[in-house]
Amino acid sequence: MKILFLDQSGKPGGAELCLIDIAKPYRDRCLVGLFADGSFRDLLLSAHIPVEVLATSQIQVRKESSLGQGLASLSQLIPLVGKVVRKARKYDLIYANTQKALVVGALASFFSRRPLVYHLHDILSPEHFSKTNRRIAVTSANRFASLVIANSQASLNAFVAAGGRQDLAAIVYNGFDPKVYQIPESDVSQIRQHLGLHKQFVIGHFSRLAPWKGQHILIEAIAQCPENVTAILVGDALFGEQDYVQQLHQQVTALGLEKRVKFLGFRSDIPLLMTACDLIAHTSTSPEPFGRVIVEAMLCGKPVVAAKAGGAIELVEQGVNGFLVTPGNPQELAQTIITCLQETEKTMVIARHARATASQRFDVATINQQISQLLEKKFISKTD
């Protein structure tokens, strides 16, 4: 089977990662095709995946933009469609990865008379989507899409309510390499004495740097924890967010956190920083649809604090292989903070509880066998 991949981003995000973990198995019979050039073309050739750049300038659309704004971007989609279309008639199946692919992927579909897959990783609820594009999601799904893949049962929920077919969707979670998590401890104690982190207990922070990721909650958790709680916050703004980053700075600032709070920006070395820490807090305001650095840190045998909601309660079951706060509360985040400074032995048998059922639950292999069987079961008979 030949698969033409779509992605609207030239940016690594969760959903980038995964796709390089579904197209490795089809390297040799595949192509990522790329709406924007960035390091995520990068990581797919330095992983032996055939990548191309699609599109000569990024699509002026975001997430909360007006039906106006949508058309607008038109004298941008015409082309790119054209283009996908000749491409797609040289594979099996177009694979779209994001919102955006979804739309182009959707034109493309009907032009080229090949089917189309659906990753759905995001929740189309209205504190992420505007009503505009929830529609254009849900009904370009609907319309085109023989198969929709949610990356959790948070994520089919919201595209149900949505307006869109159940019919068409199976839940599948991403997948990782366990083996990219066992990091050797001389390791760990170079970063962590290069970093000035030593005798401190330190909560890691891993995602972009925007309002609804909720640095700002952890930073003010920080302010009611013993001084020797320290934070890193690994990631840094995307999509014009720099207006919050000014502001968290600011609160640190206010806070008196200067020498307890440590804006790492964007690297590469997650695994490395990861097992650094103590402790890893996941603290979304909003719902989020799959939450990837969650099992990140169960691998990395860290102990994991996420806000309950979305797909992270799916993921964590209080007191078994993590702990769950109330989104959007620093206090209740705090006290479990001390909880696992204070309470050594029992938060390490979570983390290691979390790390052996995250390796069986979410390891890469059985993940992408899962993808594999959807998709043979739902096309293999029409390119045979």
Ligand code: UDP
Second form
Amino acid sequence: MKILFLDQSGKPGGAELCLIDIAKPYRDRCLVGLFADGSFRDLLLSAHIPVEVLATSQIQVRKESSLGQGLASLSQLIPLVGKVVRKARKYDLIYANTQKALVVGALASFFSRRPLVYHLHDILSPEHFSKTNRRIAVTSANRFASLVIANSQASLNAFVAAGGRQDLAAIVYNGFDPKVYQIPESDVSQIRQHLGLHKQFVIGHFSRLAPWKGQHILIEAIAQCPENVTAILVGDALFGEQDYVQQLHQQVTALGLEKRVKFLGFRSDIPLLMTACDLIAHTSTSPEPFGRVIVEAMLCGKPVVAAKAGGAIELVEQGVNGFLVTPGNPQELAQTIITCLQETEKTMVIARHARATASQRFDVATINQQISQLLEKKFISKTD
Ligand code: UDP
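For comparison with the form predicted alone, provide the form predicted in complex with the ligand.
Shown next: the complete complex, the earlier chain at its head.
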């Protein structure tokens, strides 16, 4: 089966990193069409996945955009749809990995007569998307997609609540290669030394810097923890949240935490950095659609504390394979950090259990098999 994958982003967010794993088995018979250039393209190329940037300028619609702003972007969309239609004719199906890719993919599917799959990586709720954008996504999916792959029950529920057709949808979690998360102890001590984390209890936060990812909640919690508790914030403002970055730096200064909170920017050595931490914190203040970092922490054998909402609840069972706290509550987060600091043995048992179960539950080979079975069931008889 030949697949034309579409993704609107040039930057590697969670949906894009997931797409690399999905596209790999199809690399000799697929193309990833991007609507923006950037480091995501390089990551695809280094995984030997064919990629082409199809749009010449960034589509100016944002998650919170109104109908008027959406219509104004039509002049950019029309030539792009034309290009995708011409490409799609060489493939058996179109696989849209993001919202704008869904809209373009839906029109291209109609004109090229190729079936459309939508991989839903978002929670289509008012917290994340404007009413117009929710309506456009749901209508495009309902009318044009033959299959909607939701990355969690939480994403599926929001899709259905927004008017999405349940009969189109299946849930497939993100897949991971457990081997990638096995890091030699010598590398870990080296990086801890290099980052000046010796003798510290290190909390890692791995996410793009954005208000709803809640880095400010972790900083506030650190201020309530003993002096040897420090944090590394790994990630950058991928989608222009520069005000928030400035706000975080001001918060660190105001709380006198300059020596205890380090901003490392965007990194590609996540497994190494995670393994160098004593605890990984996930602090999203709005429900997380899936939460790749939670699974990655588990695969590194590190305890994880996550905000109790959205997909995180499907990944973490309190006290069994991690810890859950109320979203947006720094006191509760600080209390959990202190408990982990004091009860290291008990915490490590939980982390070891999480590693063993996550290695099986999210194994990329099994997940890719689930996707290929869904595609075959829906499309193979029509394409072969
Ligand atoms: N990540 C990364 N470098 C960074 C920060 C994050 O590669 O500096 C990765 C992280 O390991 C995870 C992904 O970005 O795989 C984020 O996915 P998640 O589902 O947690 O959030 P999303 O970006 O989809 O909102």
